[in-house]
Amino acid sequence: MKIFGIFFILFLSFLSAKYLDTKSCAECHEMIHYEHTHSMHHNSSLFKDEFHRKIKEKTYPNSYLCALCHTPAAKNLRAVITGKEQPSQTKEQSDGVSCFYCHQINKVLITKHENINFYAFSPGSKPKFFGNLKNPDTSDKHKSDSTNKIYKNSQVCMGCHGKKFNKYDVEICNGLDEKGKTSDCISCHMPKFPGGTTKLNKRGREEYTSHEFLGIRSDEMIQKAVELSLKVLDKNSIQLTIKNKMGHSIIMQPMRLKFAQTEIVRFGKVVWKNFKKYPIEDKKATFTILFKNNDGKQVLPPSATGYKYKNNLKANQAKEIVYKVPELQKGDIIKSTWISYVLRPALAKTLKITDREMLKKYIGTKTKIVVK
């Protein structure tokens, strides 16, 4: 592992047994805390991700190397991590991305390769946790401080949410901007909603700041996502469009699916589509990424030394694909729909996946034309 790695572990492992478990937190913030309990923060642990303990099982069954973003509260952490003791249900453990671990990310350090988080934690003293209230409480259980500007300009998120790279040097995910910079993470996926912070709502605050990570599995997330385009050039031609309208690459994490299904219809009845029966048959309007080995086979991420398929847009950039067709004739209605998958079907096959969730198909923007 690499020397940073190492030193961001030795932070951790100064964590007391004064850990704040999410639980905790609903005294106080129980809006709040009812969002994070359902966000894929607090359920990222081996112990609530079923996709993410299987492809832990089958890349690193020994050693559990991704409990640095996955359950980084664990006060065993460097142990986990190296193999020497395995995952357990504590409740360090079990709160996956704990609100007492995102309220002390103090500063993050940005490497080649990977991003790394640090703590403001001091043993033996009341928690100082971060924010980005105007004017913040302290209560009983930690302090407050809302100068940190990691918290401000989403830099914060970039810990575990900007780069990584597996040892080969081949890129596994990335989601930082085209200008390799943060966009406004958490303007968008934490948007205010009308209500206090608290329950007592100490200062009469009107908005509070919503936990719930809106993203992928966010139908209205999923609505502004791109925006879809479509027209006719010729008799036997159209053109779809499509734009990224998000702050970041359309593929963040390669094991999603998102494409564009584009279908002719006539008199009610589809007379051409722009693939058959799987979306990867049109790579144009496919967006994923597949990795590879050295023999050109389909590998998990861990063991990859180049890509199979990669196909991408970069924030607010658009791609224009023309397709072929059989002549159109008057009234017909041309469509195209956005169409994501959290985890790509194939892949939930081949792991065994039962989670329902993690199957669900996500309807996004649609556009339509009528033939004149």
Given for the second form:
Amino acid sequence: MKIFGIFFILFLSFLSAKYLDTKSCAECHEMIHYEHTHSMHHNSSLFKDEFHRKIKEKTYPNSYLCALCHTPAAKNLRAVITGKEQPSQTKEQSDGVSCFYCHQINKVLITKHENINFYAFSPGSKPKFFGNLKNPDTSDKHKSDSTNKIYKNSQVCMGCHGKKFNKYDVEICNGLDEKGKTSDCISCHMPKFPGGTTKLNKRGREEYTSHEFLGIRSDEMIQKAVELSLKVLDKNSIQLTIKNKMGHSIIMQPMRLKFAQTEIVRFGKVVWKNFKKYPIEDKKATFTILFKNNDGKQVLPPSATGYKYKNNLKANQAKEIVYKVPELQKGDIIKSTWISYVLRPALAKTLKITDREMLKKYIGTKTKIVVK
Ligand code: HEC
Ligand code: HEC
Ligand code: HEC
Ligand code: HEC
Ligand code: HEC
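Return one more block: the form predicted together with heme C (HEC), after the form predicted alone shown previously.
To see the whole picture, the full complex is given below, headed by that same chain.
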């Protein structure tokens, strides 16, 4: 109840500033608007993300705790969270993680179970948006403030991407790095592109901060997830090293599936593979998290009391896997490929997911060596 008390205050202060919808930013921030509306932040609501909606329906059919991060700008946030009111397609909710919301977070409170976004209280009609621009030009639509350091050190991401535990104290996700710190999210996920921040560009800026927020759905980003390397140890064993190059664990959203597929090819034919049908047969090279309840039955995160399966690798850490293989011959090609799915294919089937983007197999980095 204490937590809801805090939210209630935030919620009240929120109401006093008039909500400017995402569409209204396009007039001046054309490129950023275009990128943002094609990103998962804009598509995070029940109305636009089929995967999210189906998990919600299965776990919390009557209340919507998820709103805190998935539709945080909702006017009736508290009522929606508790189930007193149902989510509806208002501007605030359809906008998902909106521009207006993100740019007014002024502090992120770190708590044991879940981090909390605090909001700037700006009475009057002109909202104040935080950012990092040097000497921001004035605008008749909003004030700008470049003094809040959470927009430099990436803390602004942590209200939603920080750690999250369920009510049984089971960790569901964790966006911290190998040292338990926040990595430089902004450098990797918001690269600078040529162009101005606004259409008019009165300050003559040469670059702006992109807002695509690419991640697991980007072929280009997937290439940068891990580094794979192979080595022949002796005639019957090979070693695969997987190094996580990201600023967070390989698995943050537990329903993802990421794995290394390793094969030995001889005269064009696969003579050995690290799994036959399902990647999970090779538990060391398959990264995902499955939850269970007290009876050992597989369940979705909210009702988990423990893990049924958990293989993860923290930021910047590497693991070595040794495989016993049939006797190697000169000319054998050993290759390994990194593969990712937005959600485990088996889960996609259970949920009857129809969005083709979600069913896609993303091919990441590849490596190969030839036996000498
Ligand atoms: C503390 C903030 C927070 C809360 C609360 C939260 N989520 Fe999320 N959710 C996230 C973040 C952040 C991501 C993106 C994670 C990633 O890609 O690693 C996400 C991603 C997801 C995804 C993957 C969506 C996709 O298309 O890739 C699903 C499904 C999901 N959440 C379901 C839920 C459900 C259901 C609830 C409520 C029971 C919920 N979440 C509550 C922060 C939250
Ligand atoms: C009428 C034009 C106009 C509209 C509409 C507009 N902005 Fe701006 N915004 C500007 C100008 C001008 C700047 C300063 C640009 C510069 O210095 O290069 C700016 C700067 C910003 C900054 C940077 C602040 C800083 O200190 O770094 C943010 C964030 C921002 N706008 C967010 C928004 C959001 C969110 C919306 C929609 C709700 C929006 N803007 C709508 C004109 C506008
Ligand atoms: C208000 C909550 C919130 C904040 C603040 C936030 N995010 Fe997100 N983010 C989400 C949610 C929710 C999703 C998942 C939406 C979905 O898939 O339905 C997401 C998705 C993403 C994704 C895409 C994942 C994919 O599916 O490919 C990336 C990358 C990301 N966020 C990075 C960031 C970074 C970097 C910051 C800080 C600058 C940030 N986010 C701030 C809630 C937030
Ligand atoms: C060194 C670069 C780097 C840093 C730092 C980094 N990321 Fe990532 N992140 C990546 C890459 C590359 C991917 C895409 C590959 C993947 O998803 O497997 C990714 C994926 C993601 C995803 C989607 C992952 C999934 O499985 O759904 C989210 C969400 C995300 N990052 C958020 C963040 C946040 C929040 C931070 C800061 C705490 C951060 N990232 C820091 C490189 C980075
Ligand atoms: C997930 C949070 C998030 C969302 C959603 C978001 N922004 Fe940003 N935005 C940031 C962060 C963080 C920065 C500062 C990055 C930096 O300068 O390194 C930023 C920077 C900016 C800037 C300064 C740009 C520059 O050239 O440096 C503008 C303008 C801006 N955002 C406008 C918008 C608009 C308009 C939208 C919606 C169409 C939007 N933002 C959505 C987090 C967000």
